Amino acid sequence: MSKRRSAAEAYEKIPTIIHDSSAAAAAALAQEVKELITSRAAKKKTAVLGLATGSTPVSFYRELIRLHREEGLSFKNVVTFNLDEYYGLTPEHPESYHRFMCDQLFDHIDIPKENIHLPSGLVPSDQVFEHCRAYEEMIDAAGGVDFQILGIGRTGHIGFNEPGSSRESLTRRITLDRITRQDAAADFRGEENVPRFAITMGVSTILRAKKIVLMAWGENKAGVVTKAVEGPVTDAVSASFLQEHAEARFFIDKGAARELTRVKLPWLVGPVKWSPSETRRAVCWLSSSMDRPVLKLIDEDYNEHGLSDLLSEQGPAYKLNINIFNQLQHTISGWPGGKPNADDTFRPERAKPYPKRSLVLSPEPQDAVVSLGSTIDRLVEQGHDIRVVAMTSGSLRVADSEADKFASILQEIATLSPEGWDEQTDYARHILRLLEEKGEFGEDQPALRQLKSLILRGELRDAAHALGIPQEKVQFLNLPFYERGRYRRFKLTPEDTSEVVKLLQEFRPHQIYITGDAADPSSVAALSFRALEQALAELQHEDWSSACSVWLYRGREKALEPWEIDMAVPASPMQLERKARALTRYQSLTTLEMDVTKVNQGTAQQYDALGLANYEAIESFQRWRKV
């Protein structure tokens, strides 16, 4: 199949197609494999699946339960072969590729057992050649994989085809890069519970398929997908080997899709409407290309990277940079609750009313303060009403380590107290009874669970009230979703949607910060924006719900760039420093999180090389557009 399929697309050697949203590319995907079923089972032949894990193909998986139950989709004459498994699992085990495979789908469909193959991670280690070399020949004796799956991981990786995965490689174990075994630290509780190795399929054994799909949703996808698309093959993204496949494709949504060049740069492939965002796009982008402030840039700059039109449009170039370095100066308030008795016309925020109640939504429980830590420290201090709420408890990223430090402490304060603490000592004595329990893969009991939430409730209340919020405005919605479910197996109810109709009806709030917009679908941060998204949509006629803003801050996901900011609030030396100081009270953040600091610091730094003023550090927001 030819590889190109516009001008738009000339970078692009994999045919990649971005669809509106994860569940519109679920969709799609779904209903080619629903074809090969279908007229391999109309021929008396079975359809032979190669299947991925983790959060990515959820929405798939959904989406095929469903055909099989509402339009009475067989899957009796599926084959099917899963890509990896992690190496030390029993299948039993919550977070092995077994189970999750049963719980996502296996159960919930008619497909004979025998025809479900998967790795096994319990393998003796001197059988582990030999197993491989079987799940090869079983691949081949069932006439190959006419239909791969995948996902992509932040090292490229395709199954668990780490850096340096050759194209040549089979079927084998692998020792999982620590990048990866950071993204999988919530699943297990802790990065240190996080198995060190897995069984997967080589690149090859991939290649072999016949047809191949790659799905990614969400923004932190995003530039390792341009790699594995526009990049050259490299053994360093092992996505980029499809580039030399026939029949691969990229399903992905537009997060996914925004560092492509036909999404980020539109203006080097075609024609481009220039609308008010797509021109402070490109001149942001010029200025960076060039080195050199956007008032410094000439005609000449622009009409020599692909920008003639523009110029022609809006120019000459004096007016055009004019015209963007006031805009951008226009997003920079020191007062995100709006500046009281001021003309707030080029304002980000309104002046009012002032005071405005403020509210903080953090889909964890570490998020807000984590991304707006100073913008909290500035509202506190301009005299809003400022409410803090974790909408879940935060209890599955606990690592086992702090609930095994609070239990031993408790009882040795136990032993020193004279009489009193025979409950707190048998407490003490069932926590750690239940680490000992679950091992290193096992599964949080409810007490367990229960006592990581309240950890975590005290490490927010701490932080907050180094950011000068009072215990009293801090407040826990522990959303149902979360309590009753775990990483990538999520299910948003309108019970959650309930309990934030109820938040927003007691406060009634001027102002919403919240995240999880560009987030991957399946995540804690999507499914708490969905429920907030729900809630407005039913309470969007109410007076105080069509005048109140809605700003959106980044989480795990890649900063906004400064095209992309309509808020950006300033941060001082001191007010970092209180951030920084807040952050210490977390016990369990990643290694991203701990340094969003320096995030903060390098907005800043693009902000001053565009020739705006220098401050210490800058966090950025974007107002929520409904579509």
Ligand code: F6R
Given for the second form:
Amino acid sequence: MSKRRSAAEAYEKIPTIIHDSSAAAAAALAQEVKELITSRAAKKKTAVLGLATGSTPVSFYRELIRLHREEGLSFKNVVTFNLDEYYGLTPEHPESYHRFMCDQLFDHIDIPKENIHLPSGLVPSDQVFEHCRAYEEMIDAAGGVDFQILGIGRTGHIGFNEPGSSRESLTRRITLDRITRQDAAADFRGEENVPRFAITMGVSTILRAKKIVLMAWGENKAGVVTKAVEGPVTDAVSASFLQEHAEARFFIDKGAARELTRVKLPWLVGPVKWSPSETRRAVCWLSSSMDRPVLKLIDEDYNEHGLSDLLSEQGPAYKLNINIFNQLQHTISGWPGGKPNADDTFRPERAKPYPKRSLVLSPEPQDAVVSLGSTIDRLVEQGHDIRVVAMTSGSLRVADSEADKFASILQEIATLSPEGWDEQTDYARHILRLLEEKGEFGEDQPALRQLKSLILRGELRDAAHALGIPQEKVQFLNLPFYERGRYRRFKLTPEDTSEVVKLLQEFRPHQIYITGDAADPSSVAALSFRALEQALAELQHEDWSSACSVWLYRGREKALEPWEIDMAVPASPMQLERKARALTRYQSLTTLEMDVTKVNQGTAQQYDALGLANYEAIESFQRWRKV
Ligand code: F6R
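Which structure goes with the form predicted together with the named molecule, now that we have seen the form predicted alone?
Below: every chain and molecule of the assembly, starting with the one above.
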């Protein structure tokens, strides 16, 4: 049954709470779970929790641990059932969900071992059916799940119920979807290492829970959240089955809420306060949904598409159109560092000082070239003092085959000039041995990790060189949170921030490029962004800092929409080609990420369709507003 609580949520078929941040959402959820546990404990009863893994619930588990340590919350009466486990992994494997749950929760609370249940990844094939049936029975014998915690995959899966899972499905073995395996590729150092199967609770198992909360963070999840909440109930998006549950809710952050109708097209659901940004969004939306350039929109278009308020407040159409057209026009600039000796009243970046010290921050070594390769190209050409800084080593993304290739070549060179190459030969042998000992699912030893990070360094230097940046302008921060962590569970520390503080104090930039503001909060990009945010807050009284502009780019997530863009830097076909060439230097990048030039062409097409100039490609930026 859908619960409609306000006109703004009329499109939503599952009660959806948009929290200010994932931390706030996790704290609210932990509070609810605490109440359940304590009220059950008071009656000497158990509380049965259904638990998820992945990056989403990490902050929730950290909060539960805090409640245990600081507020005395006991888990003695708690029984847990996890949603799923990779098939083929031992419980000790660093990426197994067994290990994840111990590291992230169980080892830090007082839950009795016998109360913990996860499907086994090691049951022989011919016993899988029986194992799954027994899992269902154990859940029922415990009285059913009282509170089920869920995340959502980009395929819309809950648990590992990939598209096609039926409403009636029970605990079973499932083949993982391609997208799910791609999303897990970084965890396993390459898609080819991601297990092909998992054992998961079924949709019907999940729907038997008495209460359900699904959490989702970051704009990467925005599209699938909207499908689940507003779309039809379909086995193509298994989370949409939650619409049929009377006690299911979504807890999401602003990033994941981006595509909901009440956020994206608020005028369709109720009265809107027409701020400049809402106005720009509405006019761009009208233009693209009418397939008509902004300057050709007429009064009737506004009236007939739910924008009569806007028209009566700011119309007539030609006035509104020209106003927005000019705003969009002013975002376009081939001078990302500002145009020297030009009137900069309507330019995105100020003319002075010239040249500028431009700091390009790349959370992982490939991010900046992927997202602003052409802009970097222009900054160099226009004489700015540019510094490209890879904030983390990115070594966890480098495939074993790359390290193998390097060590094998080294070994071969040694056979060509045997004199004095003993150390190199030993090194190569050592690396090859580490690779062999590591096996299919093992962890990288420090020496292997170091080599992988050097390989990626080389690739960034190469890519930078292709964009005209000399080696000495490329820097590697190696932030400790990355070196000590793993994907989906990195943790920022004050040491990370102080590294960024040192960098800023030394370079004193006039402008900074960074990404990660709207990303999944546990991602490398989001943590790198937070490190910068904290560093800037610490340095806010330094004279350069208040004058420093911060430009946000999008990393691997969705491109900015035209109404969000404050600076659109066009690229000519040749510049785009140069960027594509620079990108080929990253041999560890997947083809998906290489498609980025298409993203830039897409933005240019959107500008063209709005009636602006027709460029080959556009890289887009948003001005960072401190909130
Ligand atoms: C994990 C699970 C999955 C994840 C989903 C999102 O136990 O069942 O459905 O919740 O894949 O993963 P993250 O949170 O890593 O984005």
